[in-house]
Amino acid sequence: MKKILLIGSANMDLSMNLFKVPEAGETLLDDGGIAYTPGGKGANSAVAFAKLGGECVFCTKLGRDVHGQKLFNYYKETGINTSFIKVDPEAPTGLAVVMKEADGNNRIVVYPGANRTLNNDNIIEAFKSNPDALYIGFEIPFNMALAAAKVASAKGVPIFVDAAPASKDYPLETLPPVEIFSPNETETFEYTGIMPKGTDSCLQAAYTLYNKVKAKYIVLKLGARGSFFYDGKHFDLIPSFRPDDVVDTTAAGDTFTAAMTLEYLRSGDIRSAMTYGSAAAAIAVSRKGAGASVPTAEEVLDFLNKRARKQ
């Protein structure tokens, strides 16, 4: 079993079910309901690794509050290694407001809180876990993600980057060589100024990123259209699986990237890894919630077997 050190964000999600998001100056009454559920891009991926059969060591910061305690307990129950989760005595636990519309699409606003207080000492200590891989995202400060990548590189640990959220100001060229660098469509546009709509624009965007980031593979997440990879010589579009019903797209990208990473570590095959990630994401969007929507390894295998029999 591969041990993955995930250095990333942890949030409590305030999920709001809306018929539609109000326009500027508009007030709406809605009875879709609200709920507090575990979230955060880093935490969602940690849950995915644990549910899909990986050994995940999670390094993050929580606040000393009710949300932080609930999240910590949830991570332990899920099977995540919580040895390197720290508590900030002053900053609140990160909060994400997730506005979900009737069609399953969402808009998210994140208040980072304790995620912003992760520091170098926390990162160095976490590497005492002797991981087989490092997985990072950018909901923690970019300089901390960069510091973690540099430690991993010095130790010869392969690096996987879920490149979200994006900023054109991030100095991506300062990252050490990484195995996979994976943004979604809007993040790709933020980094490159190119919206990956068709094969030509996907290739152009991936080529631009390949010349910014020292990555073995650039993997663009294209939502319902699938995912696109480029390795400097070859490219391919891996189609998505059509879910039976789209209920909630929250954490679909986190689930895809984590599942892809885990399968890539197992097989070394980028195409089969992307297919596996697509299957996991298709299951996730058919369920409500973030971490709660992530499937188990058995569910993904069953999904793939059923789809194979239909072909």
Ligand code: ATP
Second form
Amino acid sequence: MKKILLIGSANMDLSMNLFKVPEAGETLLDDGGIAYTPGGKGANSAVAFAKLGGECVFCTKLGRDVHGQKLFNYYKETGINTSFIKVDPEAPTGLAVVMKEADGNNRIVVYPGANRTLNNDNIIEAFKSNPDALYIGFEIPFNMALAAAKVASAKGVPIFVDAAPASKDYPLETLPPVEIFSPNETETFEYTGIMPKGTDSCLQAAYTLYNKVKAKYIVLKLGARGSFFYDGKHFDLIPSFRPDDVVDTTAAGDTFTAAMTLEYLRSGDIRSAMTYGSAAAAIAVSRKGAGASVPTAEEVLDFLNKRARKQ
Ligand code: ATP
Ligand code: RIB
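Please give the other form, namely the form predicted in complex with ligand ATP, since only the form predicted on its own has been shown so far.
The complete assembly is shown below, putting the previous chain first.
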């Protein structure tokens, strides 16, 4: 089994079920319910690796507070290797306010807290785990993601990038060569100025990214429409699976990219990796929560078998 070092963010999510988000200057009373649940783009992907049968070493920074303690315990219970999780003495654990509207849309604001304090020493130390692959995202400072990528590259460790959240100011061209670089629709727009809607604009956006990032594959996540890959010569749209029900799309992208990476490391085949990612994400959107919505390897296999029988 391949060992994946994930250097990324951890948040406690405060999820609020709202009929609608308030307008500027408006106060709303809404008793749709709230919950504190484990989240953070990095952590959600770490949970996905562990639940899907991967070996995941998670390097992140938590605060010395109740949220940090709860998250640490949760990662341990989930089977994540927590040896390189650090606690910052001052900054609080990252907090995300996830506002979910009745129509299924969500808006997320993240207070990064301890995620901002991840430093070079933490990264160098984490590579003592001797990983077979590095997985990074941008909910930690970009220069730390870049530093991790450079260490991996020097050691010949393949790199996978969940390119979220995005900023057009990120110097993507400074990243060393990566296997897969994967943004969602709005992130693609932020990086390229092109909204990937139809095949032409997907190809144009992927081509623009391919010329900026030294990636073997650009994989665009397109929500319910599926995902699109480009490798400099070939492109294809891998349609999503229709979920039994769409309950909560939080962490669909984190689940998709981790599941795709895991399957790619097993098979080396981008199409089957994207199909596997799509199945895992389709299950995740049919359940509440972020990390909590991620399926197990058995659930994904069962889902794929049932869908194959229907065809
Ligand atoms: P999030 O920010 O909610 O974690 P994202 O915006 O990063 O997600 P999406 O493009 O929305 O990522 O979703 C990633 C993948 O999940 C899609 O490529 C698709 O395979 C699957 N997916 C997302 N939403 C749906 C849906 N409504 N139905 C089926 N599959 C979906
Ligand atoms: O991708 C979903 C995640 O984004 C949430 O869990 C929240 O913590 C934010 O990081």
